[in-house]
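For reference, the chain that follows is the form predicted on its own, supplied as structure tokens.
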Amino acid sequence: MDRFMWTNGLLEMNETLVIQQRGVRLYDGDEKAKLEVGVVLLSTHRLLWRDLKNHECCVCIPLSQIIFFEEQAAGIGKSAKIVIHLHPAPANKEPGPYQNSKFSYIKLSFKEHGQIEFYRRLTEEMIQKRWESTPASQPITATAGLKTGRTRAVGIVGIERKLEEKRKETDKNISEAFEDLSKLMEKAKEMVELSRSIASKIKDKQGDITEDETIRFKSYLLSMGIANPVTRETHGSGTHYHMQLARQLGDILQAPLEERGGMMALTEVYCLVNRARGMELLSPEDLVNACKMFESLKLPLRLRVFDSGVMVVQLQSHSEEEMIASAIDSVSEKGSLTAEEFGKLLGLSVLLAKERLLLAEKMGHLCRDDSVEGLRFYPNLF
């Protein structure tokens, strides 16, 4: 602590703040220090403490004194602090808040976090050494009059040109990510329109390509995306809009619910079709509109609402008396099941394993126990 020096606080000419943080204590080697918990800050030329309560109480030490640093982690009810190991205090060294130190390292305790960062900053000083480029003659404490008036004005202008500094680079950044965004939006774009004449090439050429060539051609489509997307568009809006969609969900999605055993939440279903639509993406609403008018269209999909208010897309054939029986055999074959063991059971999700457990309770064959250890299904023997 003997390396200290009294400071007014204010920045020099060619002096730049580079971060600051509250709640951090000094202490002279392992011994705290005659000082309260205040702010430290650091600049491209020095490491300086202020006390929160008295802003005239402020030190300060150059940055060409650090020898090397290093962190030490927290422990319990120790914060994390950052070690500092010091050169002996000059010769010619102002007066300070210590006169002599049996200590030749300074510990900074931050309450409050936020040590990595500070951390991080300091280690880019002390590699970039910016305070070499300032003569080392120039004053560091205040001086009276004029002087005094001309350093507020450029420690002002300082912390104003870093923020202008660090505004311009925001809005470099951001730029550079919106051209980003739009090259990846032409290059969607150029693979809807690809897939779109392949789609139409291949209704051209129904004669002269096989059958099986002509579903292995929509399969590659299909794992690019929907090839031609129903839009607003491209087919208005209205009820003509959700019939499209409508009959555009009935082809995408009889493969996908084969393989689910017949059934997917609405959930489910949203992300699998907006995943396929690229950039084309659909609301929540029109999607629900789009499902209700599957039994009016006669597509072999139904839109399902449980009695608890989950909506889930079905095949027209899924039989409800199977759903049922599945679930009771389950539950007869291991004693007892949850949700989530039924749904690991036969690969549901745990929200269709609920339901259809409480399907299987409505209609009396099971029953159930819950408890703090959560909902339990056991087998009806009454």
The other form holds:
Amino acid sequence: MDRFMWTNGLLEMNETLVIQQRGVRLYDGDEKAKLEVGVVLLSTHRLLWRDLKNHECCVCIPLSQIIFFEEQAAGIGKSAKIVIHLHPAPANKEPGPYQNSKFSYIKLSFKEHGQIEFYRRLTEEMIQKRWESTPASQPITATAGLKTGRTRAVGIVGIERKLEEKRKETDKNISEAFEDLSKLMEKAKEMVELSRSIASKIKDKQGDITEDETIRFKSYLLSMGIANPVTRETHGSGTHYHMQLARQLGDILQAPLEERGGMMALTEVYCLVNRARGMELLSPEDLVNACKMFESLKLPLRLRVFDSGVMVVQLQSHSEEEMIASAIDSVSEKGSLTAEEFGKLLGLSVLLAKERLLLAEKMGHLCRDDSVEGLRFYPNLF
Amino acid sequence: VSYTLPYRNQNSTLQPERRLTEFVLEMSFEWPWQYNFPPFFTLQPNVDTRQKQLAAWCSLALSYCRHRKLYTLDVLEAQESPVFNNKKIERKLSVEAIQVVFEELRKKGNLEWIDKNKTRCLIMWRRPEEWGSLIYQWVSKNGMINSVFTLYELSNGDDTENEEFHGLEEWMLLRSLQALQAEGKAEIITLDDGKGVKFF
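Same protein, the form predicted together with the partner chain this time rather than the form predicted on its own?
In what comes next, the whole complex appears, and the chain from above leads the way.
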């Protein structure tokens, strides 16, 4: 709050009012400023605040002092706020309500809402920076401060600057990402031409479609997510992408699988892998297709589908006998177990625990007790 | 606990000794180990396990009926009978499961439905032929071949009090005698007030 200056509240020659909002309280950092609730005004050059009751009490700050700002959502009993991070006050700053402050940011608390529009307008003004092109008749004392601000690379200001740069970077990335769409459109054009030529060839019955074109066509289809059954027959299955992905999964999943007793539901795998990747997430279809290739690539993992339809990835070393044996042992030891208890015992999810118990029952090693108390499994003493 | 009393004798009142006997019988029945095994009361999905389970149920049902001398069962009453309802472990066989057990018994020839709706059935924990043979043994042992008996005498007479077939229900008695008749060892005759039989 020590960046603010007293002002008479009148706008300068080239300065225009952009928006004003009443019911705003100022905060010095996280603490309420020793001012009442008032009106906040945004002009092309400055940010002003005036006390509602006492119009003589008016403070302002040049927009150039603002490094960056962000919204803070409303909470229970708390109004929405805009947090504004400021450059340090220049040495020749005119007196204001605060001589010094330990905070380098202020907050505007919008007690009567209006923060969304205000934020938008503030963003616009900060982008356009109209004060630079049409300086107000009064000298903006902050310009000198601006230079001193820039040379500081450490402390809060440095962090704030880094944040600002990061934001710019993200913006750039987003616009770059959309460039891919245009690339996709080009590829689509290629595909359309290819399919047109194939179609016309078939129509004219002129010669065979070349091997090359067929492969290109199939790879296009697969990359677009259309699984081609012919490919699976002739080439085993999947594309190069899925093969690579399968190998990658083989590496990633080894440790987690061992931790979880050698088996993970496909949904768990999906979450784990995508969380690890961060960017370039996998689609469920890609994951399933890659998992289907484990066996053909001789990786030590297997995709397995249970009778109930549940799909799991399990370590190859994790044989069925072992699973059943562990189920029988646990049940015999405890006399009887429910799926929840068994899962807790082995650190498995309830779903997988139940599958194991059902498997053991299918093999005739366990029998079930189904009552109002729930489903329990006992050793098969029959 | 409501189930058919073993002595369907409408005419005589039950003597106190009989009531005591009944109580003792109830308490003295030896339940098989499966009876206290909770999964026994859940129809097992595994085919092999189920076969063994049903075999145990049939055996239990028959031996219980034999012990209590029950000749008919009512399906709804059966659900509350101690055979299918173990109050100690709080488990009971569902109606569907009871019907499966009954069907098994029927296939084995130990059960016959009385009505089309399958609500009541005859339980034959001993086949008619076996009864017939027992009766004939008693008759010949006491040198009563060529004598004529009324059916009532055989099933409820004082002479037969200690015999296993004492208290045999009429329908079962008749079938047993018919079996003997088929073997040529007896002939069912009609008397003034009912049926009778002569042994050869």
